[in-house]
Amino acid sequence: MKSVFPYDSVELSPNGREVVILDQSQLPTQEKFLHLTTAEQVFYAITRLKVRGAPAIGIAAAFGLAMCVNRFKTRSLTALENEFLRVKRYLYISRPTAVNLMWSLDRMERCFYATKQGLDAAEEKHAIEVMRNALTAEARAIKAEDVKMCEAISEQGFSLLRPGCGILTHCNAGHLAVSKYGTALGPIYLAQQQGYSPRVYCDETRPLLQGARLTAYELTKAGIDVTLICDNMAASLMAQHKIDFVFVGCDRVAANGDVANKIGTSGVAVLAKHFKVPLYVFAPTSTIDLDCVSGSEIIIEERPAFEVTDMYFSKRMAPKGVRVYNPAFDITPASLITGIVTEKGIIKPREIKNLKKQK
């Protein structure tokens, strides 16, 4: 599978001392790369959506943890451990809904203690170096595995498509949201490369416009036939039979098959059910949380009012003092989902609970 971008949205510098991200808050007008060198900068980049998308957030957090360990000056393994745990706890709370964030940081912690336990007498002299190398390698492995998962998910999703089909997307689940290729957009890129000429309708995805700013940007750059629509135009397109599939990503899948994704996904799912349009959720297994019984247990992040009233407008578009409700995500019930596309195959939502938990 070919990548249409010469860069990835999140990288760890060769020396492991910088996290390099494409600042997605500047797109589509400017491709600006940020070089992050502190835990606070990584935290800010995640909370302010300079890096976004559940897999990309998880990778950025793992890279951030490795970067902080590499930059921390000490000769004491105990001091390094204390700093590692401090940064891990700090990054853990940067965004509460995307399970990849917690999953990747927990995996880094398991690596820390496995490495510490495995140190022999000869290595104790160089314990700091051994630990830094191990954590850097683990963070890079998390990204490399995500690349492979995206390739596999793209192939699974491609199997659903036929030449010339119409696909509706919501938010951005493409190259920018992961390590490379994308989840929900990955099959579209593959279909284009195979000569299928897919027709894509991307809704703008209020209030942060990830569809307009990011998905339309990606697909246009790849030469794909893409049409931007306002969020409230999806029903009109479905009524005209222009939509054959709805492809969306996700931030967490509960054990019963409920899905947390960008606000508005559940509304699209209701429309798709009414118009008998199949809706597929694209999720690497790292996004599946079998400890979460149902969507009602998922914490929904609420974001600042200015994102609705001021952001991306030249002038404020609502009266001062008006109350604003701005949840970042909503829960789509399993009953509205046709299938969940993972790197292991296309799974019915009710079958999610049967997956072995990934460590």
Ligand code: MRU
Contents of the next structure:
Amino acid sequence: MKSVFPYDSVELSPNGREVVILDQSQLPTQEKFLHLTTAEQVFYAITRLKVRGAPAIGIAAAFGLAMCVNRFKTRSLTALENEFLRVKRYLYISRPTAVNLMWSLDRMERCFYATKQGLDAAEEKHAIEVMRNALTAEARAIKAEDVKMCEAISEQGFSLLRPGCGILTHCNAGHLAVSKYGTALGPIYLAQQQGYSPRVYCDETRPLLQGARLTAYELTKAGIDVTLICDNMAASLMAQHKIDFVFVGCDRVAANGDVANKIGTSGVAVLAKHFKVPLYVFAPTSTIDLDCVSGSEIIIEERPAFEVTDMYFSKRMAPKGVRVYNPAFDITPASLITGIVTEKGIIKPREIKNLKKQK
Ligand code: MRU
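The form predicted together with the named molecule, contrasted with the form predicted alone above:
What follows is the entire complex, opening with the chain shown before.
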């Protein structure tokens, strides 16, 4: 699969001492890269959506942890361990909904203790260096595996498409949200490369406009036929038979097949059911949380009111002091989902519970 972008949205510098991200909060008007060198900067980048999208958040957190360990000056493995755990706990709560964040940080912790336990007498003298190398390699492996996952999930999704079909997408589950290519947008890139000329409709995705600012940006850059619509226009397009599929990403899949994704996804799913448009959720296995019984257990992040009233408006659009409810995600019940596309295959939501737990 070819990438249309010369850069990735999240990287670790070759010396492992900087996390380099494309600042997604500045898109589409500015392509600005940030070089993060502290845990606080990584935390801030995640909370302010400078790096966003479930897999990209997980990768950024793992890179952040490796970067902090590489920068921490000490000769004591115990001091390094304390610093590792401090940064891990801190980044763990930067956002609550996307399980990739916790999944990748827990994986880094398993790597820390496996490395510590495996140190032989010769290595103990160089324990700090061995640990730094192991954690840096683990963080890079998390990203490399995500690239492979995106390729596989794109192939799976591509198998559903036919030339000239219309796809509605919500939020951004593309190149920017992952290591490379995307999940829900991956099949669309592949379809374009195979000459299928897909037509994409992208919801603007209120209030933070991930669809307008990010999906429209990356698909336009790739020369894909994309039409931007306001979130309340999807029903009208479905009624006109312009949409053959809905493809969306996700932040967490519960064991019963319920899915958390960007606020507005469940509304699109209700419409898709009404208009008999198949809706597929793209979920790498790193996003599947078998410990979570159903969608009602998923913590939905609530974000500040100014994102609804002021942000992206040239002047305030609501009266001062008005009460605002700003949930960043919603739960789409399993019953509204046609299939969950994973890198291993396309499965029915009710089959999620049969998957093997992802370590
Ligand atoms: O708040 P965001 O922009 O991080 O929300 C992102 C989404 O909801 C995406 O659809 C999801 O993370 C999947 S990214 C492949």
